[in-house]
Amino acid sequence: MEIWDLHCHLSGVPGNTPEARLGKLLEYADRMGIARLCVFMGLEWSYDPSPEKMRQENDEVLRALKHFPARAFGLVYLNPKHTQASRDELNRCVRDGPMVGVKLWVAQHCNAQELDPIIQRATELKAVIFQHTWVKITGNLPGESTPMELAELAARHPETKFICGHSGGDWELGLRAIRPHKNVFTDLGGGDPTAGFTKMAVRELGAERVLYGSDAGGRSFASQLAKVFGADIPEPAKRLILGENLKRLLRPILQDKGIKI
């Protein structure tokens, strides 16, 4: 089966340049039989990037993508606190560039009204929205979103395709929070390969709404693939999770860009 990894970063990977780091990620991916990677954010993480920092990080990803156009896709990293700058970056990197989606992290709670103009523009461009979510027992970061907040955003934008990053960390809560919203898919990436995670995701959402991601280089490809290969689910469900679902999500924007898959 062809495996596509939804969730990769240039940080935490050896190399002095963006292309060197993506090359190293692909070297590791080849060992595990992973065909394509989705990459976002720059060489160093920034929690609340200025417009200038946001552009720099996206430039680093664009530089990496240029060296491996057949193996990697990019998601544009945006900060909703800077609405116009984010829309400008969305146009620059998605409309006029090779990127195929949006990455939102911890600068702003995702149920805030400031996100609406960004989501509307992304939807016009057929870009998927990857929103980091977490429920931390020690308390979330000041702008860190929960799956419950993503559910609010998804209800306001029923035509947009959202991905719930990490399934909220506390995946038993996260999966149930997004379950009613058919336009929200879930990401298995990050965290330990805990027994029952993937099986519950398939039971609660259906296999068609579950996506394999690794969170490399913060996590290994092998440990995250184990969540799928070791799950007590049918083989056709594993095929959907490991690649077919992501292909289906990205197909409209890839067709618009003339990219065959």
The other form holds:
Amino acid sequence: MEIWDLHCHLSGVPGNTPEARLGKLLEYADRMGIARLCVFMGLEWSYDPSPEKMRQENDEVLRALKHFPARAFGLVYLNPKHTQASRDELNRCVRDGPMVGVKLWVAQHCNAQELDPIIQRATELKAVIFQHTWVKITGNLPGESTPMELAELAARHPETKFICGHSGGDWELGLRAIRPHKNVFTDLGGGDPTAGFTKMAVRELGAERVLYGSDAGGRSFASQLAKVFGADIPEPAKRLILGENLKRLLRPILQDKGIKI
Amino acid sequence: MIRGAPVHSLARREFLKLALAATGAAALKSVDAAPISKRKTELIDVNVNLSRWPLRRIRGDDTPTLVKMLRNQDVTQAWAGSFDGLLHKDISEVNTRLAEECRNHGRGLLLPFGSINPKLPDWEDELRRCVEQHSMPGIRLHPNYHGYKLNDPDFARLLRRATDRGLIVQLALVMEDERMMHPLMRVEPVDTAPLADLIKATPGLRLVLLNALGKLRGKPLSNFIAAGEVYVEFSMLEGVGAISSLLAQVQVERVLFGSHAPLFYFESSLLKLKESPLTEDQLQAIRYRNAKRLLAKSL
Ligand SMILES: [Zn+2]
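Counterpart to the form predicted on its own, namely the form predicted together with its partner chain:
Full complex below, order starting with the chain above.
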């Protein structure tokens, strides 16, 4: 069984260059038996990047990918506040480049209309949309989306494949919010390895909609893999979550790009 | 009682001797039975809890299931507190039940660490009961759930009394991510600012910080470690290659294995030992040697 990690960053990893950091991530991934990593966002993060900053972060990911084409995929980081620049960046990195999906973070609430032209273009390119979500009792960031807002967006774009980042953080709420929308998959990564998380995700969404992701380097591969290895779910469900689901999600765009998996 | 002269009942000393011997015996047995490639060393988990998390049922929130789960993971000893210690006011009953559960279901695996709330009337007698009635090797503290700060004089007194009685003190800084707490059960993480001075002011204190490494890093962490005999476990430590990074800040002798099971998946801490490249010596120190040495000082 091949493990694919949906959710990695170049931040929080030692190394002075993008390729040094991705190389380091892969060293640890090798120790944990992880075959492929999806990487997004640059060496230094920005909540609300300008078009220029967006391009710079994506350039850093492109540069890292070039060194490890058989081991890593990239998602293009976009800011919906800059709609046209985001569409241009999509064309540059996905249509004309090797990237396979979109990362949206905390610049803009994801139920906003500004997202629609970006989602439409991404869908034409068969790119998956990874939207960060969190429900924080301590208070969300000003532009930070909730899984309920992602549910609204997903209802407007039933043909698009969305991934609910962190399962909403407060997963007992997040999983319920996305449950009715079959085009929304969920990311197990980036939160504490709280027991019961994965079992609830499988119970409420079905194993086919649950994806392993780590949020490394800020998180360990170990703590996030534990959510699957330690879960009280059948072995075939674990295989789906650890790799098969992500392969299935990416297959259309990888086929278009002539990438064999 | 004379300050500085540890008071140990004979029964407790015998109990702890047995506990130390038991981890060795269990390990030997598994070595004998297993082929060389499968040989397991000991594994002491210093951070598990019995009973129920107040907000969710979890696998292992009954003692027999937890014991089975820990044994399946080759844990040879687990230091157990009780989730009931967070909110129950009748802490005597919590500690009695904890000791009974460990005795009745643990079969030498579970060592009880009683809850002490220094804001409860007559808490000092609770401390006495932990030692004299329950033969506990240590106590577990939850200042944020018990409503006091570390600059509270009662906390300083509790550290001294526990040290006088030869108890290991486990201090839990958080129990879960502050961002996803139940709206009616929100508590702030323990503010550790006063801790370094308290450690220095309590000679002989053996302190284990639980659930601490989510936020505690760098200089503040190394200050605590340098201030006295302070240990950390890594159930909440995150970051790629996290144990390697930790060992760059803290000497390996002060690092203990802790899982925060059953609230956390046990596999998380176990896999962290795989993710970081560690020498056999470092692995042994973290898996059991440090905890064993710490426990032996309670004799
Ligand atoms: Zn992330």
